[in-house]
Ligand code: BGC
Amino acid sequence: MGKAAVVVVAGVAIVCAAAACAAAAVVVSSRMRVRSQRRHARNVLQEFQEACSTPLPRLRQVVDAMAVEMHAGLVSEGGSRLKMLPTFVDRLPHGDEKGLYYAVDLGGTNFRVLRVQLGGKQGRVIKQEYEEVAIPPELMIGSSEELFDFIAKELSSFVAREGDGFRPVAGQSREIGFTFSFPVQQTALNSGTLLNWTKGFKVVDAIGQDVVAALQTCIRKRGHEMRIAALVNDTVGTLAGGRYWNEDVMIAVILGTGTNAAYVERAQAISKCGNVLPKSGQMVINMEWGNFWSSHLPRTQADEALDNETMNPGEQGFEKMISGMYLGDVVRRVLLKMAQEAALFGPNVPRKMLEAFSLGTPDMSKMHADESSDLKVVGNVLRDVYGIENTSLAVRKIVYEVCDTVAERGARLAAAGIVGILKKIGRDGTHSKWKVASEQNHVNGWEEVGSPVASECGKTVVAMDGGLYERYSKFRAYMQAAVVELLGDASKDVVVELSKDGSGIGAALLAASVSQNGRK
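Give just the one chain, in the form predicted on its own, as a structure.
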């Protein structure tokens, strides 16, 4: 081989070596950049986890704040972020109700009509049927008469198909419980003025109207002598439905798209009612606890950004930290920050990730439930929702931890809210039995069906409903564990249990419990 050839070969070798070195340098640089980005993402995660922290001392502060706000809301209107609305429900079902009762459940774009045949202590719920009806979109923005007449028409059709197995007690007219899950100022058990619409309804001329009178008029126009005996919201219905089966139920909590709580309170504690106190000595209170707020709640930048972009900034702060409507979007906002600041999902931020509420809580729940070694479900959700392909296991682990952090915080705060109610009514283990006993009124059977006196050696049951609690297993487990952690030894006397779909039948049961024939 000549000298020229040797030089050429050497030159090629040098070039190849240089290219290899350059390529290696690019690979090393890329790996270093990825590691740096991952460290940054991890730092963002750690900061978020610290901001969301709910150690036991902080939870106890939330418990105390909830109890204080409850007391303030009972003393005067506007005295608290909690509305603490008297429901005029002073008699809950005992289980001895008999006869045929109906319910209308209006809480969204669909409503339900339901009938139930009750057989007293022995027969309980002999038979029940229900139908779900979609409300035409034009009626959601139409007139009050059009909306309530449509509901009355569907109820009339449902009554006409009553069939075998359903019959009123002799001399009994058909009575209705009306579950109406919109803001109302209740003035009696079967009367309430609509304050404003939510959930896409804009029936303007109904605002300021008595919704019971509006529906009652339309029912009578249809030729039915059916009396609306009780107006309740879904949480109060859940409390009534739970109490029917378990006399120790004193609290109901809904954790679904939204959240709320109701409980049994001593009448003497409801100062804002003045001298208009029920003879039973107690009344169910609708807390509207979604609007609870305290400086002890662990709020993050993601929470503040979410709140500012909602239709009601500054309101429903508790709900925005614990309910199904918002949990997924908190996760999205944290992931978006990681995508923008740490390129967690590559050089380009997924466009859809910029859209509010593009990650639903059901998506979050799926990722959080992933127990596979490679977190395959997490990768699938990121691909299906945001088009992110080929995520590494390290990235999927970070996403999983964000879901876990948001769910744990929400669940533990919900638990603190429940224990706050228990504290207010003297059932958290910190009140002496003698003190609790001295505060009770022993009339009308309330003591017999789960008052603090009757339950000194028994249980206090919290009836839970809502898709978040029912279907998000890790959220439910975190919440139950936090209730035990907060109550300590007293947790053995507190039971938190699912009362699925209790709001509809609960309204019918309330109609039965207040009916003059319901206790024959």
The other form holds:
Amino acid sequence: MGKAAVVVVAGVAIVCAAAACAAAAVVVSSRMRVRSQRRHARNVLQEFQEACSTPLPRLRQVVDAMAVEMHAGLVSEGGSRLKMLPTFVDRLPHGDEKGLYYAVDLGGTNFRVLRVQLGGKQGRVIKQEYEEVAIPPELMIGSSEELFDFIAKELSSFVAREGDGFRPVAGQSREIGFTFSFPVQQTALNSGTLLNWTKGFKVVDAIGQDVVAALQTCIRKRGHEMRIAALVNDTVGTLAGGRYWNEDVMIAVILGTGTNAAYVERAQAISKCGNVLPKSGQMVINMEWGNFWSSHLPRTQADEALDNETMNPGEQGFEKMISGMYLGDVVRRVLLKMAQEAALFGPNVPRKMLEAFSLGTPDMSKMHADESSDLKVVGNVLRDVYGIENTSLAVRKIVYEVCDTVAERGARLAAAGIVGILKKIGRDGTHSKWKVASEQNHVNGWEEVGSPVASECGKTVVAMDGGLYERYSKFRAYMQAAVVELLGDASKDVVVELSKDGSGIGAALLAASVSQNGRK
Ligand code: BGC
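The form predicted in complex with the ligand is what I want next, because the block you gave corresponds to the form predicted on its own; please supply it.
Once more the chain from above appears, this time first in line as the rest of the complex follows.
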């Protein structure tokens, strides 16, 4: 080989080496960029996890705040963000109820109609049927007449299909329990005005209206002689449905699209009712705990941003950290921040991720339930919902962690809410303290005389319902574990149990127990 040729070969080799180096440098620098982006995403995650954390002392503060606010809400109207609404349910079903009853149930994304044939202590629920339809979204923000007419129409076509095995007691007309799962100021068991909407409903002209009168008018217009005998929040229906089967049920909690709790309170403790107290000495209180607020709640920027974009900013703060309507969107907001600040899903932010509520809680729950070693389901959900292809395991892990953080926080806060109620009614196991308190008449400035204590009451059952609790198993597990963590030994006297679809039946049972025809 001549000298010139050697020089050319050497030159080519140098050029190739330089190209290889350049390519390697590009790969290295892109790897470094990806690593630094992951690091950034992990920092965002860590910051979020810290802001969401609910260590035991903090949870205990939430428990105490819940008990204090419950008291304040019972003393005076507007005394607390907890509305603590009297329900006029002073007697819960006991099993004697007989006859045919209907229930209509409006409260979430679906609407239900139901009929039940009750057979008294022996027969119990002889037969029941129900139908469920999705609420057309336009009705959630339309006019009151359209909404109530829709309910009356569905009820009417359901009644028309009443088949064998359903018979009203002779001479008895069909009566209805109306489950209406929004804050209502009741003036009697069968009347009450809507205070405000929640869960994405905004039928403005219904606010301040008597919802029973509104529905009753629409039912009559359709030519039915059916009477609404009871207006019932879903928590109250769940309490009634739970109590029908188990007399230890004292509390009901809904963890679904929205969240709320109801419980049995001593009539004397409801000071804001003045002298209009039930003879039975007890009344069910609809807490409307979704609107609970305390400075001890671990609120993040994502929660604030979410709140600002809802139809009811500044309202339902507890609900927005806990319930099915919102959890998925909290996750989305954190992922969006990671996409924008750390290019977690590549150079472009997935367009759909900018859309509020584009990640539903069912999708979040699916990702969170993924036990596979490569988090395949997480990858599939990211692909199906946001069109993000080929995510790495590292990215999927981060997404999984965000779901875990949001679910754990919500579940632990719900547990603190439950223990707050147990504390208020003297069933959280601190009974010796409460006994001393009874002797002194006051604790923290409030009277607790006469609160039944756990040792005198045996078990306390909390009836749970709602899709979030029923279908999101990790949420449920976190919640149950936190109840045990908070109650310690006393948790052996507290049973948290699913009371599936109890609210519709519960409303029918309450209609039955006050039925004018059924009165003896
Ligand atoms: C409503 C409550 C209801 C709860 C669960 C909340 O948004 O304000 O009345 O009980 O959702 O459905």
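Positions refer to the first chain, counted from 1. This is a predicted model, so every value here is computed, not measured. What we label the rigid core is the largest C-alpha set whose atoms superpose within 1.5 Å from one form to the other.
Core-aligned CA deviation for residue 299 between the two forms: less than 2 Å. Core-superposed comparison between the two forms: the C-alpha position of residue 132 differs by no less than 2 Å. Relative to the superposed core, residue 390 shifts its CA atom by less than 2 Å between the two forms.
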